[in-house]
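Next up is one chain by itself, shown in structure tokens, the form predicted alone.
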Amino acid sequence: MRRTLAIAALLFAATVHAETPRDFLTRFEKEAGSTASAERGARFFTTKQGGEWSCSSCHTERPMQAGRHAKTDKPINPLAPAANAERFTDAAKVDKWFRRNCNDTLNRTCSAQEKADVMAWLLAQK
């Protein structure tokens, strides 16, 4: 029974995979096919993409501090993952929240490209 447990335990261990926010850099950068900007990351973010809002909107110019959404006030944490360890460390979340903030600024998905720039950026602030 003891030699069941414990290789169910390092089995379970070897399938868990707690990601970072440099781990979804990579992926985004492997998906583009290059290496990301910080610089078009920032701009990005900032300037509304065709709809009414900008990443910003909601997330402040500055995702170190808390925003707030755009349309319901309701509070956002900070999205820096240096403000905020919880950040992007979930690859389902990451996927869910790029694919509806995508489609609330930009009204489609962003690209590999757009997703790598934002994380350069994001993973720029301290």
The other form holds:
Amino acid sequence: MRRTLAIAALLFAATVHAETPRDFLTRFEKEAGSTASAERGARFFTTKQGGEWSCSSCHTERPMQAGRHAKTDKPINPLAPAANAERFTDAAKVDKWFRRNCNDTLNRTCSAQEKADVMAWLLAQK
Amino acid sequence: MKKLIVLPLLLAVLVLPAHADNYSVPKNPAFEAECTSCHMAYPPQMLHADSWRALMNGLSKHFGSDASLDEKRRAAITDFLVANAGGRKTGTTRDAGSQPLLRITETARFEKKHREISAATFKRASIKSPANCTACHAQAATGNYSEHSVRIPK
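Can you now output the form predicted together with the partner chain? The one shown was the form predicted alone.
All chains and molecules follow, beginning with the one already shown.
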């Protein structure tokens, strides 16, 4: 009985914290149906696309560093997983912020390809 | 015996003034998780319930930002804000046309307390916006806006 409980607890812990940053790259590549390009990700992240902001307006062009919210000035912890172990570990959080931030910078959702490219670039930061 | 009465009185006197202008935010994990990622926690006490309801009904267009939430969280945070909303001291938080104001910084009470600060001061690079309370009120996160802890940065 105790064994089953322990296994159940382990499985539960595993499902709650299933995601690693790599898992997101795999997921977005699969959704896009093609491989990611870190170079395209860098360009996408740092270029304004008609709106007032690019991703780097708040996360800086060097996501190993902390950023600041372009409007409120509040500090934002680094986005690159190598600099911040909390990043890309929770699917609900990742999906929520892609939805909001893409909307704010592009006035639309980001495509799976764009998200895969950004992931590849962020994962390449050391 | 007399000593026993004096002591609580003394304590009350010491505690009350500090309490009178304390805007500490009641603990609430959903509010903390969802309403403090882009800016500091604004005190629920600074707007009336109808202002909070209006603000929480427009999160996808929140002062030029998308702050949209799933419906369950949105409803839970609205309940928290409404339950802790301002009382009489807060003054009116409606505009001239009687619509609920969404900004603390547009309320009569805020304007009265900051009358001496010019628009140019609020626009300084070190401040950026009147909504950036922490730029001047270093202890704002703990609900302390008292004049003793104010410093306007250059």
